[in-house]
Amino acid sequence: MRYDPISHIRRFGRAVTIEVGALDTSFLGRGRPLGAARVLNAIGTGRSDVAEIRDYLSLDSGLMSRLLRSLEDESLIQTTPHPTDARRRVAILTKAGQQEFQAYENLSDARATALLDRAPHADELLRAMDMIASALGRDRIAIEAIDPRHEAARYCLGEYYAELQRRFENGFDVSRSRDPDAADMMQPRGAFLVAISDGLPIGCVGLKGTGGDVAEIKRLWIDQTARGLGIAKRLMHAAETAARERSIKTLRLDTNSALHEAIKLYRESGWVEIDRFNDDPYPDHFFEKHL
């Protein structure tokens, strides 16, 4: 027998199908299949527009209608016309639906905990899961502008600083860096952009403005499990778009030689190296781009 890459992929698919209970007629013992549970979960986590839920779960219209009807028959959801567009419908959980959603949440958390508990290398398993989820969900990764003080932003920045600490020859101390003030990365001066993969932040970049026509790109970071998917380019493009919307004419950035992949990205994206423009002790490469 020849164990080629296709065999590995198909083995993985079979293992996941069994582990997640994709073929169970009573997913997690709650009396309905996985498809209905996923629709209930989508509504419970904040999605209400039926068309949005259908697209999020990649369901065809017929299956979506049947799943909604089954949940309505159980009095777990209510569907009504969209308040501003009669061609669309919205779905909300009933009180019983909210209870069922929470039951699924508790059971799903318990199953995930049990999986990690029996995994001999839990960190490696999580890393592999993140890599697969990012790759399979590549087309659904969204770029969102958020408050740089938001939990997702602080998570990204924390991971960014930790990576600099590992990669810089003499470590990294954020208190010594020219760390931008949050107000400089918020409307109207700047922006903080985060790449979101199904609710999880996997990358970020900041646009630090002062109100003038020159601004800086700061804190570009991509989770290691999501690199190679073009997310850095998307974030940089989004930052340039945000700069143009604020009438910014010139962008600058600084970086360190240890971040060779970032330097390569900047050079390939039309950035030009310039002389040092700040007294930050960490960078040794400086770039500029005219918009």
The other form holds:
Number of protein chains: 2
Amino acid sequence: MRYDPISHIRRFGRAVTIEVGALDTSFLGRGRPLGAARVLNAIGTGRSDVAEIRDYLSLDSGLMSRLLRSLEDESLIQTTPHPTDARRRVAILTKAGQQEFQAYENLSDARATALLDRAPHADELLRAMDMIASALGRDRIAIEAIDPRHEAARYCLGEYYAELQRRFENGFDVSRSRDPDAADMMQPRGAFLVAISDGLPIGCVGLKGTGGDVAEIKRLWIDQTARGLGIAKRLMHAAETAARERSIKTLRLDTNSALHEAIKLYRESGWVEIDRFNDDPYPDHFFEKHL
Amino acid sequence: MRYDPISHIRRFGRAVTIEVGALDTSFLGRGRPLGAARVLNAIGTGRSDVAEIRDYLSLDSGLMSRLLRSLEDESLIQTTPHPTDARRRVAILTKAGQQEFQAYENLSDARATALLDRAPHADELLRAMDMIASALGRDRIAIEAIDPRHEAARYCLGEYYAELQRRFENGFDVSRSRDPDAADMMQPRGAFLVAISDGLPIGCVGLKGTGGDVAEIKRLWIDQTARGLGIAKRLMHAAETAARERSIKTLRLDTNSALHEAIKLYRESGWVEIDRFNDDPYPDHFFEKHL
DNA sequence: GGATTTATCTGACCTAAGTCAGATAATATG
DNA sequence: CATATTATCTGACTTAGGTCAGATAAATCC
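And the form predicted in complex with another copy of the chain, for comparison with the form predicted on its own?
Next comes the full complex, and the chain you just saw is listed first.
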């Protein structure tokens, strides 16, 4: 058959190439070459170290220097020496730069909104986009430790609770479960790790420590559209590493038989089933692992 | 919440921009600027008229001319005057050009294959890509009349039968249904129309004529990932237009109650239910429309 | 403390891409 | 048949993007 899987992927490639081109063209409407717009965008999204931006955008140092000068000439950015390394420079947006950055953001948002408004099944479309973004970006998925009260963490936890609500026969009410103290999932006792894919959190795990040599693994979640990419394994591995760094000797966790992929993962990676060790109403399986 | 739908779309944008950029970079490995590669590709995929290529790639006439010269200098293409309009030129690939075109195709295919091989759920991923390609490319979906024995038509019919097999309670066996004669769905008696989106057929409908002033609508199918975009309506509209052009006064069709979206569409667009007019074992609903 | 490495900047240079104004020849229009 | 239009080509020009070889100053290494 002619319309094999590759034909479908290549059709997808044609469609998104046209879309990407259209977005670039709309960016040019602001009277600035794309290179300068990209640098402005990198600074606007929090990258301030010039070397970091250069690396992120794979730019030659000469070109980078000229792009920074042109943005400075427009009074969109200011550069100052790096506080601890005087060879380096850091760039920040001026007030005008923030406005200009926001104008680019608005162009992107407008395209996204227009697409959503016209889409017949917006939620399905978003799921499809998430799945593809995760598949294409799998080599760029990074595990980061963040504050469990940070918005990325709160987003992950919200999705995690929503998934338990869907999967547990009688639903899930977070207030009936013991919600760990944020401080127990932060330095120095514990950690909260998220998997970030192209800027969006797609998975998380918590290491809840007490200061002693026993700690608990909590809130392991992977977005449905990002499963099968080995992210859970990476998160668990990172959590164990964090535990060792905190001199933790024994890890425990509780889970529910509805979460069979998770239970399979635990069994395959050295966890052994133990007796119930708490009175939380939801879990029915309990595991332990010695580090 | 920060991670609203727009964040997801923009993450998707970042991921595919990187992918598109990587493909472009791999194309540069063949030692030719992208512009020339695009023209070569356009010629390779069947566009021979220079003006048509220029329009398709939105190129300035001067730039186009120079790109053609550079491809001629490499002996990859040959240009000759247009057979009926001596102002125009047509370009075709030489033997070396065909090889070079194939080399680009292989690069694309290799990327697609690599993606599929690593994907955890390849079929889901392909569905996601189809859905996004249809949503992004909805303005480029074209209705074309083709030979029902053409591969695009056979693909549509295969997908149509597969869908009936899934949706009918007792499955569907095409040999038990009367398969229309190809000649009845071609000029001058009938037509076979397909909806093409970025090169891939995503829907079809047949107009089966007998030479008289009554004809039948057959094989209305829209790919699952392309529903809600109004393609069925456009196909039915095009079929009615084709019927009028063939002096047909009355259209009939049979369908099955499992195909409720189709039945809804017929009811909403002027079709009225009539008595059974054939002994095909599958249909249980019969409609008619006077043009 | 001297040698080496690193980050940035500057000038010179290059290619790709695209624009613009004619020139030419053929076709279409009235 | 004169005029307008169309398709292509050519030369002149511009901008964007990127490379390369030093220059400079700071940090790091031995």
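Since this is a predicted model, take the numbers as computed values, not measurements. Residue numbers count along the first chain shown, from 1. For clarity, a rigid core is taken as the largest C-alpha set superposing within 1.5 Å between two forms.
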Core superposition between these two forms, C-alpha change of Asp73 at least 2 Å: yes
Once you line up the core, how about Ile9: does its CA shift reach 2 Å between these two forms? no
Should the larger rigid part be superposed on its C-alpha atoms, how many degrees would the smaller part be seen to turn between these two forms? 25
C-alpha positional change at Gln99 between these two forms - rigid core reference, Å: 5.2
